[in-house]
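As structure tokens, one chain now follows by itself in the form predicted alone.
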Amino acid sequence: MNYKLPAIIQGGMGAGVSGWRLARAVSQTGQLGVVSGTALDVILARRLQLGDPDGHVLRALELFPISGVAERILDRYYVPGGKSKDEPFRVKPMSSLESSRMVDDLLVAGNFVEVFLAKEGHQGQVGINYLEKIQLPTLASLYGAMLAGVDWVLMGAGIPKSVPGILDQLAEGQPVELKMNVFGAEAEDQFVSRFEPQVFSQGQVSKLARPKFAAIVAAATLASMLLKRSNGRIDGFIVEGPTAGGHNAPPRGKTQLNEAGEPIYGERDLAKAEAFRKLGLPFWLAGSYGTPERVLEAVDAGAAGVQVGTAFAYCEESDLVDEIKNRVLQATATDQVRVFTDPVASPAGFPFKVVQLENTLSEKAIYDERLRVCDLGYLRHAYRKENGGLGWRCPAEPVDEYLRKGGREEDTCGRKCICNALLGNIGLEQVQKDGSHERFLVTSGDDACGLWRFLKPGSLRYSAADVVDYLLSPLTAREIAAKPALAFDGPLD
């Protein structure tokens, strides 16, 4: 059977920026809307503590297919009418290898809720995006998304060679495990996370539909390796260049910085479409492809289309707070947007795109005054303790704690708590013990400088449909429709 692929994949951005509203809006245009799978457990818990004023989360939880889960979550986190602005959110337990029932409940239900709401009321396809480096939540998160019928799983920021097989096993209701990346691990060590669908569901769910899987890569060599070593089917690749938002792959070879302190990317860091064509699977190009001309350029090069994030991040349906949207859109209208590729901001160790905005963590003075704390832990690093056990440390946590765990002081310099900042970006910022509210840290691709093209005179608002209409202008859409590269036979049907 011949399967028609989307020409536009909406990027899965930040923690909650590409939430269900945005993914739903894009999917309703016939393209692939994508929710971010990062931190959906804490996002669920905090939305409930704000009282879920529109009732969407409560409606989705009512339809959760496994009894007892929603009830336990509501008993612990739901605050009718919502907490006060200056009251801290109740802390969610961090994931561990010996995960508790509440941790799994939040992960499974959080992913279910986001995908369910994104798919509600239409027939379009919905995907979910995960970071391979955030390993502990992966298994339960995938299961929750599959319970809601997610159509695509997208994963990058690492080498997700085990995930295709995990999707196969989860679809059959089989137990799954994922080997952890552990610093200092020895050959005989067995650091593995596990999830058992039948135990979690108490036998209430047997088999699920297996979503398609696309790996997010920066080079054809990695894509080729994944095809050889993956334990299951890969359905395509998203090829992200160094101008894409969020985390970027580091430059190949020895990292050098320009005068501004940003990593220097060269010809070796630019993916070659010809190499991806030879792999024989659909691929989408990403990183400054937010214009009709660049969409056609990608399709002419043999791509199925493009992934676009930044343009969607500032549209009406994204969950970025209005303050951020307005400030960035006002700046782009006057050509005053600057995006800095920060080589050290992220605890993950990847270069990280940061929009330079006053009174946010992009300013050193604001960063320096923040109380260092690691209370979410998504970007912690696993390490082997001297006694052979598993430990966790984060370069953005208090420096003395990091050093006590065997970390190097130089690794803490300039590291920012991206976990807390990204939740602040969507209005779910924590109130810390000193009474301070977590500050913003805004990430966008280099295309943020061109957002002016979506603005009508006198307005700072535009919709997801406006972005799709712009990218697929009548000429662009007609030429793309004529390209056979958009239709593939085989396992995608």
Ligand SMILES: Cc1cc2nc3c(=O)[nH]c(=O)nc-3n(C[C@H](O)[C@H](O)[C@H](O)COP(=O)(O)O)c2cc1C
Contents of the next structure:
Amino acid sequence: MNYKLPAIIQGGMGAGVSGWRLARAVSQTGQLGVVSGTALDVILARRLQLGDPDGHVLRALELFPISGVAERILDRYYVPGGKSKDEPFRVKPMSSLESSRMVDDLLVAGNFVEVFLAKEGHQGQVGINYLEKIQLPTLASLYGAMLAGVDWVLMGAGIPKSVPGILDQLAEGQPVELKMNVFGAEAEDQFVSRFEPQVFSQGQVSKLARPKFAAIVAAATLASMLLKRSNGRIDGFIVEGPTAGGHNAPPRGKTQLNEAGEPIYGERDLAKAEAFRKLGLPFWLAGSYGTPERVLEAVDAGAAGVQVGTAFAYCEESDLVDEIKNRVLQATATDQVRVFTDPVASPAGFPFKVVQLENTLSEKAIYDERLRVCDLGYLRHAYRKENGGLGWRCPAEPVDEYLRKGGREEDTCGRKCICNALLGNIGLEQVQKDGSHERFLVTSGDDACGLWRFLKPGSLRYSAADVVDYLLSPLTAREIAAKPALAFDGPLD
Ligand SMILES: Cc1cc2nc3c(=O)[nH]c(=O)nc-3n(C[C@H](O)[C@H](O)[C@H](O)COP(=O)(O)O)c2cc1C
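Same protein, the form predicted together with this ligand this time rather than the form predicted alone?
After this comes the whole thing, all chains and molecules, with the earlier chain placed first.
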């Protein structure tokens, strides 16, 4: 069987911005739709507490292939008719190294549901995107996505050198482990997370298809190191530049800030397509590639195509709440969008692009009003405790707790709880103990300033298919079809 490489990859956008609706709509155009794999456990639990009004989640759970899992999740989280607006969501247990049945159930089923729904009713390919930095949920998440037949796994924000081999092992039903990055760990320490497919599935599932794997990188040196050191097959690279939405790789060398306080990127930070061509694998360019001219430019440089995020984030099928879409699209129509590359906001430690929007957490005064709390914990850092055990801390958690765990006060300054804010952006915000609702913090690439190009007079709506049609305008599509560089078609395992 052959597969055709997509010219357009709709980038994975967390948390939940590229949900199954968006990925499905893109896949149906013949391009690669990608769901975000971040926080799908809590997204599943919260959608069920809102009563799953359209019944899609319930339908997918009914088809979950391992008995008992869906029943346990529904027992604990399903609220027929939905919770009231001011009632808090039930707190989900955080992941830890010791696996817990409910944590694994939610991770496996959450990833299954998202991919299953994105793939339902058509033949297009669907990918899932993870951040390497978020390690604890990775193994169970990959398994859940593979149970639903995910076609591609894309991973950035780190060095995912052991993931290709993990995909091979999961496909064979073998137990897998992932070494944790632990601050202060000593040579003899063994901090690993484990997942055993046969135990989880009680022998009900044996072999699965091995998805293709693409690493998201900012530099060819990292790509080349991954090719040498990874423990399994890599099928391509996404090359992401510093104007892309979400997290960005820091500038090379010592970070310097401009007057506004943003990291300064230079020529050295722009990856060279030439270096990627030499690696011999398909690659896609990302970061402000959302126009037909830029698509052609990428293809001319030898890329298989482009990965685009921001343009898809504001289309009808994305799961950003309408209020955010409308406000940003209205502002883009009058040229008033400003995107700030915040060097410290994200606890992940990478620069993070933030759309400056009144009354959201982009404003310091609004953030300072927020009750500092860490109850989701995806971006916590692992550290070695004095007694040799494993501890977890987040620089956005209450400062005294962070200090008690040995963290440094300066690391807490300007940090924002992205986990809670991003869930708010997709309408799943928590109601905290003081009765406050978590607020928005919106990320987008610099391309947010040009979104007016998708708007028709009198309307703030456009679809994922509009974006694909625009990017592959007839001229572009014809030229792409004629490019020998795109003859990367290869056998599917
Ligand atoms: C709202 C939003 C969320 C994103 N979240 C992620 C993410 O969770 N993981 C990731 O690898 N990339 C993420 N990205 C980056 C996109 O996948 C894509 O590479 C990028 O948006 C491409 O650049 P562009 O924004 O200029 O189109 C995000 C982008 C946006 C706009």
